[in-house]
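In the block that follows, a single chain appears as structure tokens, in the form predicted on its own.
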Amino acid sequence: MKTIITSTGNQLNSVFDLRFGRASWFCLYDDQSGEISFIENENINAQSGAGTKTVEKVVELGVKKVISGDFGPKAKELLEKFNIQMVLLQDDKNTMQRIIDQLKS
């Protein structure tokens, strides 16, 4: 299954982004291959719909999980409808190292 983190950066050692559609980052993370990738958040700085946009993006890349620290009501209907699960975390100073050794146990 695929899940991506949002990220500050494009590092394992980036620390956890809490925005969804703003987020600098997302990472990619396939828990079937372990392959784990970067992918710049070409949304972040939409006059509107980010939130949306960024759906669209995880929805083409197949995601089936979203780590993040808050979703805007208009992409988590969008989430929900295409049952994508949302996970909310609130601590900043996580990084996505840290984060996907939780997913692996």
Contents of the next structure:
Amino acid sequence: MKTIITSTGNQLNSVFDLRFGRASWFCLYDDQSGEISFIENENINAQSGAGTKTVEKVVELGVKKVISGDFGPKAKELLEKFNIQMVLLQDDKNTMQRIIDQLKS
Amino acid sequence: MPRRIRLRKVVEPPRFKGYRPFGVSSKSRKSVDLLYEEYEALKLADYDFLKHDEAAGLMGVSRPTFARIYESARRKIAMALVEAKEIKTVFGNAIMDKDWYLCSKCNARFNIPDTMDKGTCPACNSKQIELLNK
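Go ahead and give the structure of the form predicted together with the partner chain, now that the form predicted on its own is out.
In what comes next, the whole complex appears, and the chain from above leads the way.
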């Protein structure tokens, strides 16, 4: 199952991004193959609809779980429609490595 | 300091983004913001013909609060009609009537879609989760 975690950078020690549609990077983690890759967010400076565009991408990638700080109402609605699990974390000092380790545990 | 506004439960968001008066010059783009919970109150009371206290129960607020939300919804719509203003729907203080969970180990909040397995936290796999919606 694929999981996306919003990140501020493209390293494993990058800090978690609390925003969803306007996160700088997305960390894509596949728990079957253990693969970790980073995708840059193209919609970071979009005037509007960053959330919905990001959801479209998430659906395209076949992701089933999204970890972020919060989701806008539109993004929430869409993710719900596509049966994608939303996970909200409050701690903004978490690194990618820590979150992924937690996922594995 | 006033009390914080508790979240109102909304079953479904409105299917429109707003309404625009017809035959009025579009230069005067004044608008009224209709909140989701106000739309929901209007729908429950005037479309589903629920009694106010039943509707209040559905939205998770007290009956007087429901009456206030309903009142403000009616006033906004009346104002929009009379002053030929646009109506826009905005999110307001609503939560969707879906189940949200909280993990007591890592404090993650999450939902569980029908296709997922239930019972474990998706962030740390702990089993100490509780339902948030009360």
